[in-house]
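Let's start with one chain on its own, the form predicted alone, as structure tokens.
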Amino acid sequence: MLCSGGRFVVKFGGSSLRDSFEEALSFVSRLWDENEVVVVVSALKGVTDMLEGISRGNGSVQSVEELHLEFAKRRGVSPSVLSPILEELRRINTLNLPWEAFRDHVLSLGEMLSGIIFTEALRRRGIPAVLFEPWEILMTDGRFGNAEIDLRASRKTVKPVEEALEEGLVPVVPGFVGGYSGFRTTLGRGGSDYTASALGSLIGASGVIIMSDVEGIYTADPRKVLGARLIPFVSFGEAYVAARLGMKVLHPKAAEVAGPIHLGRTRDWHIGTVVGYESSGIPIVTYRVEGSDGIVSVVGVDSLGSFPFERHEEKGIPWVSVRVPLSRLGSALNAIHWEVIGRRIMFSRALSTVQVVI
């Protein structure tokens, strides 16, 4: 394990939750046995979505409830404990609230019904743990839909939360969600894992663990190209620029307010880079797209040889970007790549089989 008698914010997306539930507890429990544990929980994967369908007035209250009854039944948990939220769900029409506000109210049970189904489950297994509401906990600035959370405040706020982990209790925190003037407020797509980098940050934790399908940062998204590898250590400026140039693994603001951030998968429970203050020096090639465009961008180089780009410059980490076709986005994704990981890969090979020889 990473140490021991640390304290610890775990966050586990919404397809760990899916489909490595009964790994995410194991892991909690190994981790609870020498260090004080906070759980940060998404929404079951597709929640959000079917959420978001119904703040508009075309979802199924219906999907979502036979989901979750049926996953917690599955889990061993009783669905009776989820009756509160899922009440909450079918009346939520009652509210009346402002547009923004209303959505941000609705998005937010879907984290809420996670956290309840793995707050009952970490019991069955004997852990103490204890559900927060998390607009109770973290209070933003207001910003419905893409709100940030407020440090100052919230150093108030998350008192209880310590004082259960002094007590020897597991909180468990449904991410995405703050507060704000007695609204709910959302943290943007992804805003889990900024949930948990401002819960380690302000209880003072040792280090942030953040669990997803994936097992850390690649130099470029794995699914679409095939010669992508895993970077080790990657430093928080280029966690942050890549990010917000459209890297999945990790919220942008999760890399600007916490210590280390180590990311890792579910299932094997393997940690695969670590975020903080050291760089392996590889770049990232990440990709948004943008209208009929796809922007591909390479993070931690200053120039391509091969195609035309613009050159930027963020926090003090060097980009370049190219712009291309989206009938074109995977080749060039692959391309641009080879000549940035690839060839250096080949090098490095080439070397250490000459040192060999030698």
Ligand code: ASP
The other form holds:
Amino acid sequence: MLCSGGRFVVKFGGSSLRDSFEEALSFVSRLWDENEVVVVVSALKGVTDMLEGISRGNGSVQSVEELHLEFAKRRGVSPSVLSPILEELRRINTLNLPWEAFRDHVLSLGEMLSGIIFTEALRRRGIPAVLFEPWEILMTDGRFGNAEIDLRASRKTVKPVEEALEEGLVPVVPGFVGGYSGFRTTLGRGGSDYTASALGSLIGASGVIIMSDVEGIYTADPRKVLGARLIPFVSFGEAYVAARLGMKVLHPKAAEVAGPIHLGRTRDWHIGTVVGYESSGIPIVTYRVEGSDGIVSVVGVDSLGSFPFERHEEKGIPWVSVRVPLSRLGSALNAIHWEVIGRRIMFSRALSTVQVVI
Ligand code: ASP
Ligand code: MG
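What's the form predicted in complex with the named molecule like, now that we've got the form predicted alone?
Shown next: the complete complex, the earlier chain at its head.
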């Protein structure tokens, strides 16, 4: 996996940064020994929610400040490097922008703060990291709150990142944000994955690695379903559909930009799933909440025996959905998982396939 002579984009999620910061730095350092590396970071866990509050006028700037100052100090990074962004946050109400542009501007500061900390921490390890402003690098269609990256327009603006790589530097690009006509536009919640895959495609990366607190894509959410198993290979189409139906591991738009994505856990560098052209042929059970109902979906099957279901298809991938009251969501997930996965694992050779870890 940690091969040589390649060009990688590696993205760290907000929980990873908060809980496995040293492991994330070491991962970059090890990868950089023999490859070109671009780093994409999410905001520290919880920060985007806090900034949402601030953008609506009911959040606490002070808590965001304290969290980052304390975090930087604990990681041996001088808190003074955060001053320009913290100053901007303190004066945020003097920013005169239309509401949606204002909100995206405020949200962009979370990834900037974690980006600054990560860049400084890499430098302290002797790695020549350089921070980019994502709204200068990735151009979008201008849809505030849920923008699409305009790959064609970004081909030119991404050049400084490529030049930095060629000079032997490690570019750090804050995720979740792009630019449109001088405004900052966010890519939708969880959108740092999308930043990583779009960058990967733009700079011709040999691989995109998305590191978080989970190893990869499971047959179902392992916190809800006992016996959920890791799936080694998931196709782009399966990942896209599952993500749209509620699977949190990967942003749906990230699976739409071609190029293999390796999903792994920062804590132990375990890569559990490759999203690419291959499929393990194993269904994915996922869910989302709609009002007082839970919608359980199973990607990769076209019928169910035990529940009344609706059948759908998208991008050539069949899936079924079942609506249950929220109070029955947990038991429905387990029953459906048992029907479509459990028996296969118990009685078929799928067991050995499912447990492969790359
Ligand atoms: N920080 C953003 C969010 O919480 C984007 C991301 O983490 O991918 O949604
Ligand atoms: Mg995420």
